[in-house]
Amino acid sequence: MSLVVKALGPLALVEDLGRPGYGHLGVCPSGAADRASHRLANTLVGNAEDAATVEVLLGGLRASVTTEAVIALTGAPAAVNVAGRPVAFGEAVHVRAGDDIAVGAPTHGLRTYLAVRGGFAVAPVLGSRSSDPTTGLGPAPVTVGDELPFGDDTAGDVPGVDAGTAFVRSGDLLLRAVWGPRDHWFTDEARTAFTAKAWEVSAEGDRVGVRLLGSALERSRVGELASEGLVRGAIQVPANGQPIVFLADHPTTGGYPVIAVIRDEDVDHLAQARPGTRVRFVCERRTL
């Protein structure tokens, strides 16, 4: 039981929730960029949250099943075709041994998800099947040839979910933030303009962050920070002021500022943002 891949595009890769708590040892958590459509694709098959998808990015995937098996694509909306036909996007599929499943190029965003039901079984390192491909931790980027197992757990019923959610934001994004733990470090001015004012997401961006372009961010004191720990969702200022906000692969530690750290969910929008598109943020206090 098996997915067979025949062709990709740029790129595609074994992922679930990740590996949290190796921090300690530089190990990021890794995981799926748009954790909302992974979650929701292996919902859509009957699979628990944490089943390992495939993230494909900017569509391109053609490959082939060996058995009878569900599948369902969530995250950037694509044209998906099963033996030749269409079928639609966001809802469970029955598939027959052999047929072709072909992934087309999103109409927005950029990373769409494969389920199948009972998850994709490679083997997992550190506790996850995520890969990093940053570092080379975990399953290798899915090439043409590869033959990725299904788990076991693919008999029982398909729960019903609302398709309109399988599909990701399109146009301008407004994400909400936490401030801090270092937003002192900058002036009040440039901390009335990160909020303020529109931000674009540059084309300099992966897996591990996301660079935004727009009137520097200026600094109230001189110096740099000892390294502290990072999160996903963090945004960090380096010395030319243009923040960068990171993802599944970040770094575990870093020196600069991180004036902001952006709401979990709402990094999940971020994740597909293409260049070019327009953020802007609003940020509030952290409570305890």
The other form holds:
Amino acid sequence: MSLVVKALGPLALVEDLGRPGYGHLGVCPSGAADRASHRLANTLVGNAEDAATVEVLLGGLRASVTTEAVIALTGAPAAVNVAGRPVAFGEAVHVRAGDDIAVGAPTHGLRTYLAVRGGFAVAPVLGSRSSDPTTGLGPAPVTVGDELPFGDDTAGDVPGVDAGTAFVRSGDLLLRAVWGPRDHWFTDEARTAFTAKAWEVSAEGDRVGVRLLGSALERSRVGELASEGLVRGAIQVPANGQPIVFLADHPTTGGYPVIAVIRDEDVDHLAQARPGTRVRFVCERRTL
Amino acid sequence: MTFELRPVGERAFLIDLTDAQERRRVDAALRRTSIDGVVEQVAAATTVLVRCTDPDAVAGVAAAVRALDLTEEAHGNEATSDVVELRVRYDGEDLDWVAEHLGIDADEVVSRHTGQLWTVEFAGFMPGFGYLIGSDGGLTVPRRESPRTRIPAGSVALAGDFTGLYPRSSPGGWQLIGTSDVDLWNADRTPPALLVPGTRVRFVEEDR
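Form predicted together with its partner chain, following the form predicted alone:
The next block holds the full complex; its first chain is the one shown before.
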């Protein structure tokens, strides 16, 4: 009962919802870059939401199953063929033993998620099956010849119709964020510009973070920020004024001020944004 | 003790303190008191990041943090008896920049780095990375204006008052002064990190 990998695109990683709770050891939660698509893939095959899926960057995956299985693909929409015939994207698909599954290049977005009923039962590290290639924690990136065993991480039967909808956006993004914790390190003009102007997703991006291009954000105070804890979605502004948004494999601490933090569900959209995508922010202020 | 709570998105906040001693005390008190709704806490120089299960939990956790009993002294970071010696080749790309910034020559940077006792103040950034504070100071430098996208594994670096070693290659903004071959993180070892808070370190120059 396994998936046998025959061909790969640029990168494929086993991911679940990550390993929270070890931040004090420098271990970031990691997990699927686009949480919503990962969850949806699991929901479609009746899995627990943290069952492991395969996160396929820019398609190119070809694999076969050793037994009858139920699979689903979500996230960046791509043409999928099973045994040479096109099948639906974003729906549960029954495959027979020996069937070849081929995931094409996505039409938009970056990361397509492949779930199999039961999840992929690779060995967990610190309570998670997530691969974090930056730190080397968790399973190594998927390679040709790998046999990914099926687990029993189900939450019920395979649901009928309308279990959910794939919703990776194409085009410009409007992302919701909360100001701070260090927005007071920036000038009023910088804060105004941050939300008034569009930013462009640069080609420098991976699961650690994405650099945004735009007019530099000016600080109102000089001096260094002492390193402090970071979260997924934190928008950190180095001294050159060009923001970096952290994604799933972010460092646990950083020493540049964070002007705002993107809402969790909106980080999913940025994790699917190709270089050149234009991004705008709408920020609210919260108090504690 | 007074501190500010600063929102970090919808489901986390920073406890912003004024010095490392206060941070140790709050971090220890928070760890003693298990508060419902806390996923993890990440102590750093003068802050503790508190991540919560969901947005609705944040207000309750913040109230519990304000009510923490902070009368007990923190016992954390007591020096362990052994001093770990780490061999370093002082061949970092930023060594000359650091020397110029401090108004000294590169040899003096090396002798200040090897000539004092360093203690791991807290862990963070990535698995196996420790933030070390020196007994004598004299090596305070800013981070780079723009972080490098890739710093090689084993790099020995400076930023602020800290020195640190990169366990694996990663992006980073610290000033690189040298290289070490030490195994900083090994998941099969207990604890996996060599540099845990309280560890004392002396750097030894490898022959150039």
